[in-house]
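In the block that follows, a single chain appears as structure tokens, in the form predicted on its own.
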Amino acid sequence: MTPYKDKEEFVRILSALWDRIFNTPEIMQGLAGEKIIVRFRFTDFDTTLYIDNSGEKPIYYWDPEGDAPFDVEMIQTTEASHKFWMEDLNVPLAIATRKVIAKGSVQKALKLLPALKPAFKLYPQILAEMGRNDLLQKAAAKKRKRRFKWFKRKVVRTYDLSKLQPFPLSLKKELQPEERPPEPKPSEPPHPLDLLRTMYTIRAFEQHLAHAFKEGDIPTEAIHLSIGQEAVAAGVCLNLRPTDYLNTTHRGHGHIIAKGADLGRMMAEIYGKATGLCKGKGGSMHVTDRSIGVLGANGIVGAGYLLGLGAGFAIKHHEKSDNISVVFAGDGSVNQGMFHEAMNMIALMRLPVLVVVENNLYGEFTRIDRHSAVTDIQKRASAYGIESYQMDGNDALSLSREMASVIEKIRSDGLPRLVEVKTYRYHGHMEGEPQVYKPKEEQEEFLQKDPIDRLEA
């Protein structure tokens, strides 16, 4: 509930602790080096404020015509700002909890904290000023309370130790019918038809969630969308079997579509409800469907390649088939040690595992030549002497008809191969932020060649 009258009476309030703030040499100076444009969005009043410190002199504004530029957006009440400047709110556990919603350069914002600290006792003089003594009452009254709460606080620890497992824990548990993945049907190769529609409803389904993050409609503070390299989560996926595994990364969602995840519960897990694929407790970068062979999404930079080496020792060693491991990575994992481990355990076991790197020209935020001294990823496996090819990821036939062959040869000769796609993304590392480091003419050289309407045409 707003502290405030109205809004006339919390954009009073706020634009004169702005100009304030912009008259206190102190922490001017430690906003100085900080160029960033910060827009602030007020729900329960409908309104915007802007702060612009990206010019030679500070400025901010309210409610501009149209949407202005900004570096960081941060969606949240009334309430929640009267908190923060009384020194009531945790802003990291505020985001956390979706009190605050951040969109934009988070981290850069959390900088600006600490320049603000003076700006935390001109707030009550303001709010004094301007008659409302009552609030300042009201927050004297709670830290009051608070402190007494903590004095009489009585510490209990009580740990039942009989309800821990004993161990060592069983790694053999049967899985129920329900849960076994249906056994493998002679494979087809993927017609152009079914390339298009996967790719298609892998772009509906992101395009989706690219407007309700920007509406804060979302439980979460960071979303990696794959917008312009669908054509290879089809190639790929569409040439496997259900009981072949695949391990992917914070970008996955195309690829868990393409293997042939229920698309509402999938949605519903992004939500975080209690109907998605992992009750809601996943979310984006953890989506998981072992009923499809999907061991899940992951938000640890390379971790799929030791994932992917476990299920095809998995596959070799326990269910003796031809069955494969597919692993999804990005460019800027390959830098990761755990890149090279995997890889050559791999090799050295002889695993049925296909690597498959798509090199979108960027790793979060670093081109690919800035990031890797060797920029042909392809080339990294013959330290491995794992058979590499490099491929067009935005020609989805000619890459489904080169992924079927190299898929054919792993089932046939149980040995790794790694491919190397190069594709492109249209959106930022995570949505929102404004992809100040691609060039514009790169853009839209990449937008001329959309895998979509490559196929189409």
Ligand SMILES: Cc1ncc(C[n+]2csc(CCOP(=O)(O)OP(=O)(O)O)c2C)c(N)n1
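Rigid core: the largest C-alpha set superposing within 1.5 Å between the two forms. Numbering follows the first chain given and starts at 1. From a predicted model like this one, the values you see are computed outputs, not experimental measurements. First, how it differs from the form predicted together with the named molecule.
Once the cores line up, the CA of residue 117 ends up 2 angstroms or more apart between these two forms. Comparing the forms between these two forms, the C-alpha position of residue 85 differs by 2 angstroms or more, with the core used for superposition.
Remark: with the core as the superposition reference, the CA shift of residue 22 between these two forms reaches 2 Å or more.
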Second form
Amino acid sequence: MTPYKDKEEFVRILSALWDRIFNTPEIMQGLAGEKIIVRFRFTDFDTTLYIDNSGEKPIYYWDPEGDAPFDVEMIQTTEASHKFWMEDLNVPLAIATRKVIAKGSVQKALKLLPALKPAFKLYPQILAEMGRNDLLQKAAAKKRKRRFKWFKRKVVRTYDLSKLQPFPLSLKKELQPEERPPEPKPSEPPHPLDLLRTMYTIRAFEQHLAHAFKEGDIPTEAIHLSIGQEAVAAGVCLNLRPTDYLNTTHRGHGHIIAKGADLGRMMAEIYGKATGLCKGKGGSMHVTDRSIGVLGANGIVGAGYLLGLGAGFAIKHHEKSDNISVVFAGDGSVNQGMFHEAMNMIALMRLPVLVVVENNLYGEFTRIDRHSAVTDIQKRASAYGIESYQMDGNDALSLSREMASVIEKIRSDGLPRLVEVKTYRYHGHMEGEPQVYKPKEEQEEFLQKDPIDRLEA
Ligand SMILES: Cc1ncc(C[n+]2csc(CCOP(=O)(O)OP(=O)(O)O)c2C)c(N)n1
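What I would like now is the form predicted together with the named molecule, since the data block earlier showed the form predicted on its own; can you produce it?
Now the full complex is given, and it begins with the chain already shown.
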């Protein structure tokens, strides 16, 4: 429910706030570099506020006649706005749960938040000046109550240790659910048309996500697309069986699709729907489907190496099968301690693990030659005595053939292999990110090597 008496009071308070923000040099310095127009639409009072920081001097205005242009739109109630200014609203969470609907260059808008921090002091001052001390008292009481609740929770929470599962957990039971196919399918080399179909599917799936994210329809703060890297997913995963295990990263949609996930349930998962693969509780970065061996995507960079190690251990010591454990990772992850710890143990324990490092030249916004002392990732495997290869990740056909032979080697001798695959992502590290750190010529060069165009040709 709105905390304001009426629309007039709301407009008066927010106008006073923005007047004061524009007259606070400390805040204005922080906002200076961000040329942006943000439109706030307040649904309960049916009013819009434009904050226009695109010109020399910032201005604000309410309800212009006709539609004025804007870069980002934030749709919310006046209650959410009040909570925001009272520092009682977690913005990314509010966007994820659609309490606030954000449309347009959301990342750009979120960048303004640190600069606005000093403004949080101004809002309570204005409320007091406008005779709304009652709202300040309410907020203070709520804060006290919340603190008390946490304290109480700590005291009453107890664990019934007898109900915990005994250790060691039964890996066999954990890793072989009934829904998994009993016998592995014999491996057949993927047909070029299957490679192409898979790459098309991944691209179409992710292009839809790019559009939906821009529209504010995906309940997440960040989504990472692999457009441009589809040949890697297809070239590796079409050589796998449903009983092989797969661990992937924050950029894992393609791998999971190529491993055979149900597209509808996967899309539902990313939309946070109950019909999703994980009942909508995981989302883009945690899609999991054990029925096809997908142990999960993972937002923790480097974590997949350790999970893949575990799956390799289970294959060797519990399943005693010729399945393999595949780990997808990015070039940025090879500087994590987890990479080195996992490589050591995988080699030492001689586990059937295929590590595929997708070298798309960038870890977030940093080029590989600025984040890695040794940019030839393949070479790192030799430190652990692991056989390694380097492949062209934009040539689906040759990649698939070379991968097939590496995978067969792992199945037959049970030993790990590392493959560095050279590729490129077309979109930002996350959607909406403008990629200012990438030279235009480099982007052009890789567009010419598009994996789908190449296979079609
Ligand atoms: C342990 C950890 N550190 C940092 C991050 C923040 N982070 C998310 S993605 C990313 C870069 C990963 O780069 P890379 O491994 O090359 O994968 P790509 O994004 O290129 O697919 C970073 C540093 C994280 N999620 N987890």
